[in-house]
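Here's a solo chain for you in structure tokens, the form predicted on its own.
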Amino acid sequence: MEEVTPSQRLFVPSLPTLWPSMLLGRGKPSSFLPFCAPSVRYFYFARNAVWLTVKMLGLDKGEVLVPAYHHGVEIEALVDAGATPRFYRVGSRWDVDLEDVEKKIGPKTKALYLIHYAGFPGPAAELRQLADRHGLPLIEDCALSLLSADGTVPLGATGDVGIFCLYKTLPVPNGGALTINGSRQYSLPEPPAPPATSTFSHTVSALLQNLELRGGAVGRGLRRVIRSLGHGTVRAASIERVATGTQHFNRQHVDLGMSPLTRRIALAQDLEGIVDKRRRNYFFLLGRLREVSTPLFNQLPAGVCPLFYPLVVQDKAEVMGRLHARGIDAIDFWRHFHPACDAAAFPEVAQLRRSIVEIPCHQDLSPEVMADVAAAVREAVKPDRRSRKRTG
């Protein structure tokens, strides 16, 4: 791998950052879910949403049919909270295989369950049809795929309940989301505020990733000093830090509400511009990428905020490895199934598994950092792209 100079290290973080005027922004009104749903409960995690739906609908002791294409958090949720997963079919373009959901709706099956990936919409409407034939509950699950929406049809909208993580496209410390459709009402207790040491330590480094993002080799050099004492003072001060992003499911965590900072953040957005801004970049990437990777999709469709740019290459670490040493912060998108799941019968998904990196084209990144992003991921594949020739 070519040593990269200080000079040429970018800094593009995968989640957006704080702004401090942030802060000091008034909430308003929203049109986009969960924010404007009628009823919904806020959580830490978007996980705890999917362990209490399990307990709301009445699923434990039962089957949940989930897609094959998982992170696995989800699906331990779902186990710890009762259920039982049954897994089916995801094709290599993120499409789910309603013929074999449909096979495999049996005796116990208590519930259809529907990832939308990254922002790009899921069959909602055919699950929903196929759902109610079948005297089923939906669950949206949209914790990839805030503020998107399938045409004019907001995601989260269509299932008997959306579940939405905010954390992953928004600048807040935490923060998911459960909505509940339809006229059924339940009576669902108020979630505790979370640790305000736990905000506070988020929030902060947000704020410093900002500072690095704007501040070039200066706010690097600030950055770096500040969390070495940041480190020391949590360290001495015993600190609770609710770590956001984790792998796993933690029982311990279940109970716990969202943060008043987070609503407060998440409404003092410019939710309409973060779409703008993410399908502007996403569009730039996909027109600058198409030679050096096939897309995994063509066009963007209307109404989706696209999470990230999900990059195909070969060679997952080595790309990782040169586009890390560049400084772009591009991540390993769910390599690994839930052990529950056979891999062996899901040959399309190992693929994604193994192919599928997320590159960044969030909010805060410019049109100048996405051309530098762009030129640096098409130095990154070049490689690839001559071993994969050499083995075709």
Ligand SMILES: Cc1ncc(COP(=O)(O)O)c(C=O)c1O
Contents of the next structure:
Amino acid sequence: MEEVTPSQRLFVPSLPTLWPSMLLGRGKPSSFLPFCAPSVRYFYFARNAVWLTVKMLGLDKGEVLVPAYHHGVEIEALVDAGATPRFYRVGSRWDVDLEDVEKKIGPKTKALYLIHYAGFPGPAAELRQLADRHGLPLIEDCALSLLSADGTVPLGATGDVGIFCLYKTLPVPNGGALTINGSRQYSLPEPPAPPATSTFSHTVSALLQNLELRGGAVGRGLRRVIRSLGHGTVRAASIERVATGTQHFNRQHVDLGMSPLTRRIALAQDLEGIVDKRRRNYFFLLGRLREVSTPLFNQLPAGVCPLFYPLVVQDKAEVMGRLHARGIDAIDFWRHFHPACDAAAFPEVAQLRRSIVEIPCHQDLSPEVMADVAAAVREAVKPDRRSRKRTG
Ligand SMILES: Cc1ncc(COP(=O)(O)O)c(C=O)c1O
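Alongside the form predicted on its own that was just displayed, please also present the structure of the form predicted together with the named molecule.
All chains and molecules follow, beginning with the one already shown.
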């Protein structure tokens, strides 16, 4: 790998950072889900909402049809709650195979589960019809699709329930949500607030990231010093920090609620502005990268709030190594199947798992930074293309 000089090093975190002013902002009513939902429960994680949905809809001891393209933690939550996942096909463009879904509906099927990938809408209306024809509930998993819509229809509004994750899109310390659509009422417990120390620890991390984002080398140095002091304090005070973004479901955390600070920060955001900035950054990458890597999608449909830019690569490890060396926190998107899913039965999904890298396009990244990101990605995939030519 070529040497990266300090001046070439960027700071491009995968998640948006917390600006100090956001702690002082005043919350306002929002027209976005889940905040505007008439029936909503908030949790620490989205996975808690998945678990509770199984219990609430009585899906335990039955089958839930789920996509073969999944994170894995949502499947773990379903299984822990007592449901059996049965997998349906997803094609190479994140397209749900509706015929396969219908074929797999059987006497044991208790619900259909749709995941909207990175803000890109899945076929909610079609699955709604299918679910209604068979008398099944539809679960819409929007964990990667907060603030996103299919045209004017918000994601999460079509299913019997919508599931959201707040901390992947907004600079909040934790947060997931379960919205209940339709007129049926469920009496759900109000989950207790998480330990304040955990919220504090995540909030400080996000503030330090912001310092580095704004402060360049000085901010980076300061962040390093404060972090090492902070780690010592966390250890010394044995602060309980419930990590977010983890790969596995943990039953011990299933009852954990969302912190009041999350709501405050979330509602103080300019949510429409966030959608606009993410779309602007996505368009920019699409234009700059299409000639070095065939885009997964040639356009950005109306209403979509992209979580990241899905870059298609030949050799994930190599490209990610080069991007990390440049300071871009590119993420290996969904490498692994849940063990209950037979990878050999879903070759297109296996190929997606081998080839998609997340490139950040969130609201903190200015047009200038995006120009640097695009240039770095072009550099990073060039050797990848050479090796493809050699092997192809
Ligand atoms: C599709 C999907 N559903 C649910 C979850 C769980 O989200 P959380 O980390 O908030 O529990 C994830 C996490 O990445 C996910 O990708």
